[in-house]
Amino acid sequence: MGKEKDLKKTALYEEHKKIGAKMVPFAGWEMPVQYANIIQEHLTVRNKAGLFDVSHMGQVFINGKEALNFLQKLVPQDISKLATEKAVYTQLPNIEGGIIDDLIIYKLDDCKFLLIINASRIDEDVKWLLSNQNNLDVSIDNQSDNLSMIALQGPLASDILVNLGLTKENHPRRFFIKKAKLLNIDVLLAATGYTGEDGFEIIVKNEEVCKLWVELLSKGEKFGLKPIGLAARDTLRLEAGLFLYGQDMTENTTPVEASLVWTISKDKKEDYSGKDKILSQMNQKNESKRLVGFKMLDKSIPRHDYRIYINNEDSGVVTSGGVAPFLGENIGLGYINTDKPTAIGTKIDIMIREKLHPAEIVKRPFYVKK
């Protein structure tokens, strides 16, 4: 994590301090964990709209005649099927099929793609990209230090952009990206997010993000827009059944084990790292563990690294867990060994402070927007 003084600060750091954010170290950055009450922040996003600083995320542009060819050799998704301005969720597997990172790839045009990668993995990902560049006609342009990213999430997000002067016809469709102007500032506007709500992620130059942030909060006030910290971002993504890199997946888990089979192209011809292992697990169902979602059947709260028991046998581990404020339940994600039952409805127990607490495997996502 680095010492306090070594932590990076986003371009919005002073703005966060001005509005009373509680700052904490996260992935090498000093980030706002909360501004007010975490549960209130969570419910604000579910019912109205919230604004997040996610500038710690990485932005890497892949340019060149062989950009598509390059990406095809790196990820399990078939990038050749992407329409211009379309986004796709995928992973960067290593040679063993383990997940180096999970990311979103946007096709900006035939020779230009944008990768949004996790803050804690920027150096690792760029190193992997460079090591796979070979003699391809492609440039890897890491713009993470020059760009900021803010996320406007919630059912009223679209109305707030209209109030800022961007008509609905000019909003990107869900899981698309487009160039736009907000307050005369050039941005990349993506209809993506990490909350389970409709909303947008806005990529903008560092020097222009403060103006945009302040104006969004001001113009969004009448819609109930509030700034939201990392703590509520975590409860929102968990409630929506979305995974956190470093907890729910690591270099020791494959996309199949992480229950991400839906992100693997079945008929993709190109080889990519870990393809044989990933396809073997997918076709022969021979993975040794599987990620499941569960809800507690009592008032106890599951946490990362708690053990999962089935029929009094240690059978797996909790990767993410906590309170789901909108649902009013306590929920979690975790890996269970595949020699044990993992079907929906299976009764399990979570070991909390040396006592077993009852839970049940349930369908994900836990929360689906109205």
Second form
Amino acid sequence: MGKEKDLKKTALYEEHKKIGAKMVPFAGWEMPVQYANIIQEHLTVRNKAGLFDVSHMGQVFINGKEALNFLQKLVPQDISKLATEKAVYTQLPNIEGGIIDDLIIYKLDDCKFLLIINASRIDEDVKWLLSNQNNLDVSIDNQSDNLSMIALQGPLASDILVNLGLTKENHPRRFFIKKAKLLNIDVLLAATGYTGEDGFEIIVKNEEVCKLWVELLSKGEKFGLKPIGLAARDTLRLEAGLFLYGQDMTENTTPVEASLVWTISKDKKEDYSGKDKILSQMNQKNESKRLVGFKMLDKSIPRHDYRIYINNEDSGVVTSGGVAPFLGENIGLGYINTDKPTAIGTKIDIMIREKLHPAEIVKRPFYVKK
Amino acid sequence: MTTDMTKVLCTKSHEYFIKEGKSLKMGVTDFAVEQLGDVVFIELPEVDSSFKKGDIFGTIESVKAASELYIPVGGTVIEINEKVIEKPELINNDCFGEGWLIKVKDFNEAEVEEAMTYDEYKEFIEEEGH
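Now show the form predicted in complex with its partner chain, given that the preceding structure was the form predicted on its own.
First the chain shown before, then all remaining chains and molecules of the complex.
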């Protein structure tokens, strides 16, 4: 009981209560898990647009002349090639290549980068960043407690911003970030998200987020915009084949094992934490497990921690699983030992309540926006 | 058809049963359904299987999680509701009617007596602070 009292509340907490959100603990925060019906919320984002409070997530600014050099030592992506205002998805590997966190880095200018990190990992990440600061001319400015973030996601997200007075020419392109004014409020507007849809993540001071939230919901109403809780956020990200830190990757998985090879810059010259392990796994293909996506071939639902069987042998574990409401399938992500086949089309079984249920390895992402 | 709620008896684990002659019709309560949200999968036992009171007789899954179903009164399953397996949303729409789960015979009358009336069950939920 005492623990629940220690939960942090976002600046939008009272707004969520007002519109009847069901609140649950998540990563140390009391967050809206659903406002109405999870499946309806999911479909609203796929078909129209949804608004999410993701203020629990962390924002860390890396400032200074050596900001680029500092980040280059920490991530497998080659940040030196990043254009101003461009974003990149990457990870923070430890020296063994294990993923401390996954994150998006936004280049604001040559001497200023923004890191958006997972709520559950803010303390660990900041500790890691500080321990790598050494004598570099760089400051690590954790603004997580002062900034809020709301995500506007779905095919009508852009129209809603136009309706709010921000003309299309002033929207950031996909995977870019821009300084903008919404309702005369200064925001950082990023065309990124965690749903598989086009949309925006809006970073704004805590004091100003309520006005923006309320006004977005009201102006967006005629577009069908609805507030969306964490439960639908989870089904949306899974359907889009996106990973959840703490489940689909941890400090015990490398980016190669997590099938994130596409996010590793092969020709990056600089050393970075975990590089030896990551490159060796990538070049020799000697990782012992590999993340795959699968779909069930019967009506059963895979869940986190269920075992994966191949030819009646325990061969891996489900890390995320559930229903894919838009696709009408039951899907999952999991790790399979690489002494077993992991190719697309491989028939596998999921152990559910002591019975094997048939599934098949399929291409990710499960859902691709039209 | 609306259910006569005075005939509905409930357990603390949120299952209900209704006596229908020599058998009991069983399901999950409206409160359980509200807590679960959309039911997306249901697993029921084979006909002829027998359970003791409190045994797990099936699984109900919502978008969020899987929950076990505990049989409110022991007995032998004589019928399962095939329709809810095909359309689990029937449980959301009408848990006491079309969304029933199993029918059981050979039950112990004393176990029937132990259950709460629906009114008592509602009080129980309030006391639990739900």
